[in-house]
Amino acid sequence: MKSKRANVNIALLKYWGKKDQKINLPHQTSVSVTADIFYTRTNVEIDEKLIRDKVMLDGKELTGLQYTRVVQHLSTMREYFKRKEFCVVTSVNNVYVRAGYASSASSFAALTAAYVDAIGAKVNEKELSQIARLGSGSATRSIHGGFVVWHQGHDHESSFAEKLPIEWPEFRMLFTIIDPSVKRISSRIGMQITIEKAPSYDIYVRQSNDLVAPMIDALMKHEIDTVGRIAERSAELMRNVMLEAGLEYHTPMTQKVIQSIRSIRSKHRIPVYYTFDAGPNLILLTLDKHVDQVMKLLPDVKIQVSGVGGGISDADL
């Protein structure tokens, strides 16, 4: 029994909204890249003497909603594998939580892998990604490293993530730290609000799915400009329906940095693009050879640089 590490993933093509919340079935197919600097490490120990699950995160015992979400997923996995024993979960997060950096993706992917290892179950990566999805939709992608497609599917069996046959070691993500504080409305709640209140949501879903084939083609060809343009369009389409629903995750600083990125592209001819999830922080997309210059042109922005990360792995806690 080993601790498991799962890295965060950043969606180049977004998913925003679920057609089945019970199994986290998305309205659209998404494409992501796994980062190597932000991750979660988790250990699960089965204890037949326990009368309830115990969950430790960063040295503190969880309570409240965070505890409930973890226990719900543990209960789902117990039902799936026909187990009854409670667990001690010990987890360490190396990622900003609820700041738009996909902390739930790495958390629930690591939890899923650690539980499966603790009970000695034998599952392949497809099934592992399906089980992880039941805890957090984006966790299905963090099972894999590299560039990943999450097939939206129409039921539990058909909705899963798989690694794309793409090797692009020069690809870089620049995580901007604009505001590391906890966002006011979680992604889970924000998605439902958007579905209920955004008049053009169905159009958004169709537009999003139309981007899948072009994005995968551009990734296969290592075309950073095409990848960047499509990623920006996907992020802005998502933000547009959020705004229709009355949701705004950006700050004035977010918009200021976006304008700076556009200026860097036009004035300096540097291929750098932005994306974002539900939060104020941007993730910039570029190539290794341009990183130093981009950072020099953004002297007032705190940035952490990430390469392409791997999938689920063993780890010391």
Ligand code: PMV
Contents of the next structure:
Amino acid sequence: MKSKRANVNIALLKYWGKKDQKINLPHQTSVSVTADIFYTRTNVEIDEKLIRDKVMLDGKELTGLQYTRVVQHLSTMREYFKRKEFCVVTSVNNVYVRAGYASSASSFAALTAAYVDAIGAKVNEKELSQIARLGSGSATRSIHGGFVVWHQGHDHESSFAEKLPIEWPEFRMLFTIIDPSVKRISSRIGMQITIEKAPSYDIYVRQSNDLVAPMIDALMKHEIDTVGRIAERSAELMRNVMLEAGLEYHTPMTQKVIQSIRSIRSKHRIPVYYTFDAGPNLILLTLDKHVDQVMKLLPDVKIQVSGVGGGISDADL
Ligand code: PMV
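Mind pulling up the form predicted together with the ligand next to the form predicted on its own we just looked at?
Every component of the complex follows; first up is the chain already shown.
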């Protein structure tokens, strides 16, 4: 069966909070790198005889909240393209869901591309990223490969992701598996709680947006230390407002590994940095030539290494 493949992406500059929840307009411009080891493949078949959508994920028919989220995005796309027919969605996620990593970016990017393909609509990548955003914020960045900027924008038209003109094949992400359990509070809800409860949320938004130009500049110059330092600052700024709002996603083990990363950097002079999302796992950022040494210095941490991945592509399912 033919399908569309979308890779997961990791934000080097985070977004955390929406100014419009209906169309997922973020408060911040974010910058990400697409990974090549974790992805979703999705096929969509339009079926005029169906009276409701059918969604298969990893061989099982979806029900409940997960089903509702998929159907909501399908309904949004039907409205967008002025279509009526229901469809059968067949999707396969690879292992990262079970490792505790969020899957919404690759899932909604693949679903968007597969639906557009199924109805035969002609849509460019910019528009595809706008439509993917309606399903899940971070999905807007997974349309593209490489290094990507998501311009926050002020309405549907101006909020889209764009591939940056950066080739950096030596860049590596090391996905640690610190706690594989599913996170308790979803990003969607966590962001809202943060906006409502964190006293310095507005300052955070300004500080976060101030990092965009320096991050893109450092990526262009392949300066791993500057990229790493800014990525850590972005993640820690996000964590500060989460904590102000009473949200703790880290476990003691997360903090312990962060200490190890800092000591690898200072004692061994290896450029390795960390980032994290709304969960306990860290993603380490480094270069190809340092991967073996970093893994040797973290013998107790389960790690999966990823290079830089591509954008939406055709794949067999
Ligand atoms: O759009 P969501 O619900 O997948 O939220 C993603 C939020 C973070 O992963 C924490 C940050 C980011 O920019 O990806």
